[in-house]
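One chain comes next, on its own, written as structure tokens: the form predicted alone.
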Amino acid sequence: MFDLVSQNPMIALADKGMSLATQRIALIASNLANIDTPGYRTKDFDFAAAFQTEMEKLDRQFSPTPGSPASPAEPGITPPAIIHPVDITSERNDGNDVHLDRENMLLTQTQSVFTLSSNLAQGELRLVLGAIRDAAK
């Protein structure tokens, strides 16, 4: 039987976007939790590069090059490399470089990506539900 959900590239893409957004939100929450910890260094990862990597993996899985077999689905996502994005000159006297405004901006951006990915998945699932209902008539 054909699996309408796990074989859907749009749902897989939305899943990857939500997973990466969740990882970034956890890092931002950690940064905010340590805003008063002396010596704490801001942690983040390059979301665009990590999402690009996941999209390339999905391309290999769903659109293989002619003559080559499709790659099997790779479970989960590749953990993105953690970086310390803040310039050393923005460090406070206690060695902490967490900035509330920066973290709030990143949190808002990342929540937008999560919402967009969620809406994409919901739209695709509605299409699948519509196809099932049409087939049942």
Given for the second form:
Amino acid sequence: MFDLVSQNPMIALADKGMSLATQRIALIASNLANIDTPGYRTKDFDFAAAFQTEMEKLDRQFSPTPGSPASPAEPGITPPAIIHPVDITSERNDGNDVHLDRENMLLTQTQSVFTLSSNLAQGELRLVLGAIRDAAK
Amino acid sequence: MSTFDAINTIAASGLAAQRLRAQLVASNIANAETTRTPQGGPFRRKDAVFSVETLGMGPNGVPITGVKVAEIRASQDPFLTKFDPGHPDADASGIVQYPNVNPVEEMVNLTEASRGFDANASVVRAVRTMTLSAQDLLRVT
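Given the form predicted alone, state the structure of the form predicted together with the partner chain.
Time for the whole complex; same chain goes first.
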């Protein structure tokens, strides 16, 4: 059955963007909660690399190479590898390396990624709705 | 547990931990001159020790780590002494032992706790904005 929403590459891509942004916010929230925990190390993942992985998966699903069948939709997203992005030299003397300004900046940035993705999906949904309305006339 | 719920739980653990810390600072400052406690002797400065708390796994294998107060530690620093023979708690040589509370140190702790609290509050705000923009997806017309 052809599904206008989940078979739409734009909406699928926006969905991945929103999921990855949410996961990153979860890590930022952990970092901020543990800002005064001795020995805690900042956690993050490479957003660009994780998004690239998801885009390649969607490419295989929506535009298969000639000769090979389209791969089925893979549910969920590949869990990105957790990294410790802060240089060990900026660590405080209690062994904690959470940087308040860095986390605040990333929080705002990731929030905009989420809003941008959801706006993209909304625009695409409007387009689909417009097409249905035109056809119904 | 949805990821949004998980993020709010993490931020809530941070808010609770920093609030408790501010509460300890308040009680330290309030008792800066207290020379009598139920345990006997002057008041001892108290401080919170934080530790990582794993709240489980997120939907995609991302661990959900919040924070918890591992212990409330009473400072073992020496008490401040002051010569005040008229004080009821003065010893034979007229010395009174006052709590080991340093007001300057407490103010630094308070600022740090309030900054940490604000950071966690901004996470809650960010989640709210994101939830609203996700809700907007239903408003297509």
